[in-house]
Structure formats: C-alpha cells, structure tokens
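Only one chain is shown below, in structure tokens, and it's the form predicted on its own.
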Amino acid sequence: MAEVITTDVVIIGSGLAGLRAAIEAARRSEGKLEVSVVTKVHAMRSHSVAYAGGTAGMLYPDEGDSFDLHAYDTIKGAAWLADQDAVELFVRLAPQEIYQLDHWGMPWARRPDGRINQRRFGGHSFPRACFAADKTGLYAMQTLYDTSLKYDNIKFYHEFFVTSLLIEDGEFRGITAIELRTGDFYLFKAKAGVLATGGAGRLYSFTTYSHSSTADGMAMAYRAGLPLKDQEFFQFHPTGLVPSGILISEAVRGEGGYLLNNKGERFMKRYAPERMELAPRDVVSKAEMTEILEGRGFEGPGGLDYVLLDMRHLGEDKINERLPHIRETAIRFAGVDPVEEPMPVRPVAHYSMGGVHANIYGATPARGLWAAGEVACISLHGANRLGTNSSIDCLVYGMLTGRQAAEYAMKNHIRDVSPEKVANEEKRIFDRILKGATGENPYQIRREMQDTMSKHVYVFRDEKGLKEAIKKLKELRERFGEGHVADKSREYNTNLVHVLELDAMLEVAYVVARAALNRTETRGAHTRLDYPKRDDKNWLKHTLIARGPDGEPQFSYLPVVITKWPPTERKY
C-alpha cells in the first residue's frame, strides 16, 4: 500500500532546471505553498555540476551585440528547425538569468573591469558564454542548492526513483516513486507539477552523461500519454575524450583549441572555413567522422579512432587559468598532458534536442504539468544546439515553469487519484518486475542497446542501419521481458532502478530509431547519407510522437514557427 504525500508542487528532477524551477515556486508563492524536489540522487549529484564551459547570454549591446544576433544565431545553428518565438523569449530572458545567478553568489569569471567575462563558443557570432574557469556547472549547482536551502518550504526528497507520472482527465495529479533506502511505494499528491529529469545520452556506450541520464522522464511521459517531440535529433559533442568520453569542454576551442588530424592539418579549414574550430557542433562532429572514415584519424582502442584537440600553444599559464579542470581531466583518464600533446577525441553522445512536447512557456498538454531543461523540447534547439545554450535554457525554463506551477497551484486544489491506477504501478514494480524477475540478463541487454545505437544511431546514419537498429530493438525489448532481478530485497536495491531505467530507455530508444528512420533529410544533428540534403519543402516541420494502443509510435506534426527569418543556406 502507497504511503500518501500531499505537497502543492512538485518538482521531478534536481539539476538547474529543477532547482531554479523550486526556487521561483517557493519565492512566487511567498512562503505559502510546500515545493518538493523529488530525486534519484542526491541534488548535488545531478548531471548538471558536470558542464564545464558557460552559460550564453547577450550581455554587452555596447559592443555590437544584441537579442537579435543571439536568436539569430540560435535559429540558423537549429539548420532552421528552431520556433522563433521561444527563441526571442529565450533570448531576452537569459541576461536576467546570469545577473540573478551572479546576486546570489555565482562566481563569474571577470573582465579587469569587473564585469562579467565571455568566452567564444562554436555558432556564436560573439563571445556570449559566461563562465568560471572551467568548472561552471558546479559553481551554478552549488549557488542554485545553496540558495533553495534558505527556503523553508522547499522540502527536498533526495533518493526517491520516480516509476509514473499520473494523469487523469488530461490533467496532471501527482506521481509515484520508490525511496530508495527503505524500497517504500509512495504516491506524491499535488497540484502542479514540473518535469525537469534530464536527458537520455545513457543509450550510448560512448557517451559524456552521468549514470544517471537514463530518458526516465520521457519514457514517464510518453507511457501517460504526452508525446515527445523531435526526437531522431541527438547532438554528438565533437570532443569527447578516448577512450572514456568524458566530455573535453568546447571551452578549449573557445580558448583557441585546433583540431588536427593524422598529417597535422587543421582540417575545419575544409568543412567551415570561417569559423573553423568554432562552427557549429554538428558541423565540427560531421567534420571529424569524415576524417576518421577517409583515413586520416588514429587508430584508437575498441574501434574508437580519433582526431586530436591542440591546445599547447595557449601556454601552460592560460591553461592553468581558464581550463584546470580540463587538464585535470586529460592527464587523469587519458595520460596526456594538454600542456605537452593533444589530447584524443571523437563525436560523443551529449544532448537530445528532442524531447516531452510543450509549448513556448514551458507547459505540457496536460493541464498542470510543465517540463524544463533537457526533458522537455520546447523547440528552442531545433535539428542542433549551439553550446551554452542549454544550461541558460534550464535557467529561463526553470525559472518560467517554477513561476506558472506556484500560480496554479494557488488557484486549484489537490485532485483525487485514482487508486486503482497506484495500485496498479505498485503491483508493476514489486509484484511483475522484482518478484516475476521475467527475461534475460538486464547488463547484457544493456550493454547490447548501447552498442546498437553507437552503430547505427550515430553521427551518420543510413536506412540499413536504422531498419538494423529497430529490429535489433525489438528483439532486445522481448528479451527484456518485464526486467530480470536478480536481488529480491527492497532496500538500496540498485538492481531493481537498473532494471527501471534500462525499461525506460528501451522504450526511448526505439523511439529515437524509428524518428529517424522516418526523416528522409540531413538536417543539423540528423544526417542520412541516403538522403545528404536539407528538405525545407517536405521536412520543415516538427515530429510529433504518440505511443499506439499497441505500443508502437505514431507520428503526426507541427509546423515551424517563423517569426522574422526565414531558412536560408547554412553556411560557417
């Protein structure tokens, strides 16, 4: 039997977005609604401590910069498919964002003059990132908790795995989660909801994303109904370390990191001569997967062969300055020294553009329900992502959907849950999945998922290769069968949440194959070589997702929203 909390606001996810999301809630509402932040880790363990280069805002118009550029550069980095009215709203609303995080106590790397410092990042025409050296994440997670600590009604639950989000009548009534600890059932009442549980690059084997970035709140969103949007655009970083794909922050290249491959050239001069290093990420990724195919990467370990980042020539000083962290990183996991030799790298799973559908403010289909950060696409990224564009995202999208769920929550009342339905994912998770312990052995199925999309869900694709990764899919989801556990206790059982999230991301991935199999175009992060060309006339247009009756997606779209610019070619 569940035990019941009654909150008014509940909060799904603890990286920024959630806690920004939490904060505006609990300062919206003034003290008088309860905000609970419910997650699987502890906050200060969420994927987001772990970005390193910046976060964009147009800070300085004084210098030639303006909200103009900025969504323009959004919107053409996107290859088109960004909404322009999400974009402008972004846009105006990110510098409020950095100056709220610098009140607070963020600390900001600085120009001479002491204002805020910026950094270049690939697509932007100016340098927009602020930063702190290249630990960014972690300073803005810490300033974020530090803050939501000194609010007494925001009550965290670190360690409660979420199983469902329950959603009656289209509207959002509560969800239901396992505490770890105890393995106790509870089912969370409450009046609004924000859906901030991150992304899903865990469906790769080389991939920069904690263990923890396993598509749980898309699956979550999907099974009740809402659907995901643009889901076959997955961005690959193009440097992730080899052989463990740790990311190597694009603040190298914005420091003025060279990428060389096998003969010593600068080989961006080919594939984006103007921006060179600093074009787009699809660009730089695509760049590099063609010289590794053509011949002119090094061989690496496991097939992961590779070009090299250059950054010896900015000087043991300048490194130590703007990018410790980073040489840490390479001397610790690769054994080199950045400062001596280039360091290996290739495309890494690191952010899905797609995601739970929701409108420009952030809101779900189901009444009370909004979602922000990664989970949710707003159709801010489109086809790619420009870099320090998504920890800003999290920023405005937390803060605009915390901001909603306080006011609605202090217009409605708790609704009443079906019991049936929570009886229903207890017996699910106890009765089917750790007592039945039905299919095949989970870490093998895993490890057989990753290597599928790793394959044939990569930088390029092909019909072949992606017909090869449904089956494959499939057969893995009927070996699967309800989750094989092996360890029948209920306490810190973390067989059964491998189980859980492994159960997610088999329904994520098949999603994602089946998305990109039915766009018959390249466009940014999604590249057919059977189809090499953007299709504006047919394909400039959102996927929509459903999940059928019968378990299969069903497609449907959405147009574009153009505002002021409209697609042009896609030149660096």
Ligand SMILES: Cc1cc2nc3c(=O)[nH]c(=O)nc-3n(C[C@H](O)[C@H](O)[C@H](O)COP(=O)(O)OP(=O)(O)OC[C@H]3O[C@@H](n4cnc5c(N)ncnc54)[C@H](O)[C@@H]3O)c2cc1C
The other form holds:
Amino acid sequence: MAEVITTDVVIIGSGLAGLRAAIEAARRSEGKLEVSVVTKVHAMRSHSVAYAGGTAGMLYPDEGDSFDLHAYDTIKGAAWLADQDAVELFVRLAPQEIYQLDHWGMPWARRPDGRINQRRFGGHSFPRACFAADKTGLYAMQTLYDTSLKYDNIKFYHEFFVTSLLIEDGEFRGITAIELRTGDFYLFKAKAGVLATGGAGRLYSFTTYSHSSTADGMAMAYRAGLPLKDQEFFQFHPTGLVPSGILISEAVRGEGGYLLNNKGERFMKRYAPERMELAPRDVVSKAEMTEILEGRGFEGPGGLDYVLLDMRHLGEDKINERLPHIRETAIRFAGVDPVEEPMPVRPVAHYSMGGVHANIYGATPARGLWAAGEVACISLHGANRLGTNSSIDCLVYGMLTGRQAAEYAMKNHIRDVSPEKVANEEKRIFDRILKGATGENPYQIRREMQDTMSKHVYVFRDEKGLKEAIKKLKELRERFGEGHVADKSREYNTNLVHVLELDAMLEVAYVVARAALNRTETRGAHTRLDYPKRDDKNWLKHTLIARGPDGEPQFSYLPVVITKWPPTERKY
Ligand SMILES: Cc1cc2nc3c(=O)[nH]c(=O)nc-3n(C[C@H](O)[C@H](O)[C@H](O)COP(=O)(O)OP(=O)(O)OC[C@H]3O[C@@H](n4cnc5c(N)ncnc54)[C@H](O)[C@@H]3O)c2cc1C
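Write the structure block of the form predicted together with the ligand for the protein whose form predicted on its own appears above.
To see the whole picture, the full complex is given below, headed by that same chain.
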C-alpha cells in the first residue's frame, strides 16, 4: 500500500525550472502553502548544473538592443515555428529574471563599469548572453538552491523517482513516486503541480546530456493523456567533443573561435557568409555534416567523423579567463589542449524543442498542472532553439508556473485520487516489473535504441531511414516486454530505475521518429533529404501527438501564432 503525503503544490524536478518554480510558489503564498519538490537526483545533481555558456536577456536598450530584436532573432532562429505572442512575453520577462538572480547572489560576469557583461551567441544579433565564466549553470543552480533553502515552506524529497501523474476528470490530483533509499512507494496528493523534469537527450548515444535526462516527464504526461507537441524537432549542437559527446559550449565561438575542415578552410563562409560560425545551430550542424559527407572532414573513432574547432588565436590568457572549463574538458576527454591544438567536434544531440503541450503561460490541458523548462513545449523555440534562450526559458517559465500553481492551490482543495489507479501503478512496478522477468537485457536494448536514433533520426533524415527506425523501435519495445530487472532488492535499486527510464525513452523515441516521418518538409533542426524545402503552405503548424487507445500516436495540428513577423526566407 502506498504511503500518502498530502501537500499543496508539488514541483516535479529540481533543475533550473523546478527550483525557480518552487521559490516563486513559496514566495507567492507568503508561507501559507507547503511546496514539495520531488526529484530523482539530489537537486544539485540536476542536469542544469552543466549548462555552461550563458543566459539571454535584453539588458542594454541604450546600446541598440531591444525586446523586438530579441524576439525577432528567436522567431527567425525557430524557422518561424515559434508562437510569437509567447516569444514577446518571454523576452519582456527575461531581464527581470537576470536581475532577480543577481539580487539572490548570482556572480554574473561584470563589465569594468560594474554592469552585467554579455557575450555573443549564435543567431543573436546582439551580445545578450549573461554568463559566469563557462560554468553559468553551476552558479545559477547554487544561487537558486541556496535561495530555496531560505523558505521554510519548501520541502525537498531528493532521490524520489516519480512514476506517474494522476489526472482525473481533466484535473491534476497528484503523483506516485518511489523513495530510492528505501524502495517505498508513495502517493503525493496535491492541489497543483508543476512538471519540470527536463529533456530527452539520452535518446541518443552521442549526446551532451546528463544520464538523468531520460524523458520520464514527457512519457508520464503522454501516458496520462496529455499531448506532446513538435517532437520531430530535436536540436543537434554543432560542437560535441569527439569521442565523448561532451559539450564544447557555443561560448567558444562567441568569444571568436572558428570551425575548419580538412583543407584548413573556414567552411561556414559557404553556408552563412554573414554570421559564419555564429549562425544558429541547425545551420552550423548541417554545414558540418555536409563537409563530413562530402569528404572534407576527418576520420574519427567508431564512425564519429569530425571537423575542427580552433581557438588558439584567442591566446592562453583569454582562454583561461573566459573558457577555463572548456580547456580542462578538452585536455581530459580528448587529450587536446586548445591553447595549442584545435578540438575535434561534430553535431551532438542537445535539446528537445518539443515537449508537453503547454499554452503561453505554461498551463497544460490538465487543470492544476503546469509545465516549465525543457520538458515543456510552450512554443518559444519552434524548429530550432537559440543558444542561451533555454536557461532563461526555465527561469521565466519557472517563475510564471510557480506563481500560477500557488494561486490555484490557494483557491482549491485536495481532491480524491482513485485508489485503484494508485494500486495498479504499484502492481505495475513491484509485481510486474520488479518481480517479473519478462524481456531482454535492458542495457542492450538501450544501446540499440540510442544507436537507432543516432543513425536514422539525426541531423539528416529521410523516409527510408525513418521507417527503419520505427520498425526497429517497435521491435525493441517487444523485446523489452514489461522490463527485465535482474536486481530484486527494494533499496537503491538503480537497475529498476534504469528500466523505468528506458520504458519512458522507448515511448518518447517512438513518438520522435513517428513525428519526423510525418513532417514532410525541412524546417530548422528537422532536415528531410527527401523534402529539402520549407513548406509554409502545408506545414506552418505545430504537431500535436496524443497516445491512442492502441498505444499508437494520433496526430493533430495547431496553427502557429504570428503577431508581427510574417515568415520570410531565413538567411544568415
Ligand atoms: C552541456 C549543456 C550545456 C548547456 N548550456 C546552455 C547554456 O549555456 N545556456 C542555455 O540557455 N541552455 C543551455 N543548455 C540547455 C539547458 O541546460 C537545459 O535546457 C536546462 O538546464 C533544462 O533545465 P530543466 O530545469 O528543464 O531540467 P533539468 O535541469 O534537466 O532538471 C530535470 C529535473 O527533473 C528531475 N526528474 C526527471 N525525471 C524525474 C522523475 N522520473 N522523477 C523525479 N524527478 C525527475 C531531475 O531529478 C532533475 O531535477 C545546455 C545543455 C547542455 C546539455
């Protein structure tokens, strides 16, 4: 029987979005509500600590930047698939979040006059990335975590793995979770919730993401009847370090680093003559893959062919001051000191533009449940996110959703949860998965899933490859069975956790592949070699995907909101 915890607001996830939401909910309720943060890893091990390069915000209108410029860059970067009303709201709220973090103690880099410094990032027409060396995420998370500890009404449940969202009659009622330390099963009943479980980077083998970015929240929402949106759009960052996939931040190119092919050419002049290396990520990744496929790359280990990222000309002092972590990473993980040699890089799975469908304020279709951060698709980033727009999305939408969840909880009561639903979830996990022994070795299945996604649902896609991926993913689902757990113990059963994560990833990978096959055009990060043109007539629309009764995705569409900027050709 599940142990029951009753709380006011439950925040699922403790990354940038979850912590910001928790602080805002606690603040807004002035101590009257209990805010529970439930997170499968300790808060300070959330993926967000790894974000590096910066956080966007329009700070200096006196120097020529403006809200409209930030909005336009974001919308053009998104290949016109972003909802422009949402983007306009987002860019206006961004600066206040930068200053809010500053007031809470964030050590933003400063200009000589003491004002917050900003660096250039791809697709932004103005330097608007606020940063703290190349460890911005670590400092931002520390700032938020320290701040959250000052609120007595925020309660942390570290290392609780959430297994399902409980939605009845279109209304959020709570969640189920396993306490990893004991293996005990819990029902959290709550008046309101914020889903902030991050992205799905681990669908791929060559990825920048933490091992915990396993699409759990997307799968939970999808299974609970909420639609996913624009799942075909997965970002491949141009500079994943070969062979590990660890990110070499765009900050390197922002500080003046450039890309070279095997002829020593700065090849970006052929693809984005104006912006060069600072074109948006979809443009640079496609350029790199074209160079590699046309024989102008370098042969890498295990098929990981690459191009070079050179920052030697920046000089050792600047590298040590602005990019110390990048230097250390390249030395440790590629055996290359970037002060002396260029780094081997290639496109790497980096960001889910798609996610749980949410409106301009982060509300999901379930009353009482909001979504924030990378798990959500608002949609701000459309077909391609600009660098540094994600962390600020987490902060802005963490703030907005935390506030609304608190306001909702102050007006509503705890509702009953169907005991049958909770009992079924407990049986699924402990009787069918933990005690049962159906299916093959999950680690083998995970490897094959990641290889399939990396081979067929990568930068360049076509019908044949996508159909192969779909067939393979179906086969893997069958071979997975209910999930094979070899370790039968309850305490700290990481084997069980990996199986539950793989269950989620198989669900979401299948949706991503199906959505990629469905969209017969090329837009932003979704490049179909068999449909090489953007097709606004048929495809200027969002894909909504609901889980049908047979478990298969059901597609429907939503129009893109255009306010001021009609779609035009995208040139850089
Ligand atoms: C290497 C790297 C560098 C980046 N650099 C930048 C940058 O410079 N600027 C920028 O704007 N963006 C950057 N990004 C993107 C940005 O880091 C992410 O989009 C952002 O951190 C996501 O934050 P989040 O709060 O949505 O989720 P996360 O930080 O991923 O947190 C997810 C939370 O959900 C919890 N969770 C997940 N599943 C469960 C479950 N089943 N049960 C309980 N809890 C669960 C986890 O414990 C975690 O606390 C970078 C990304 C990478 C990979």
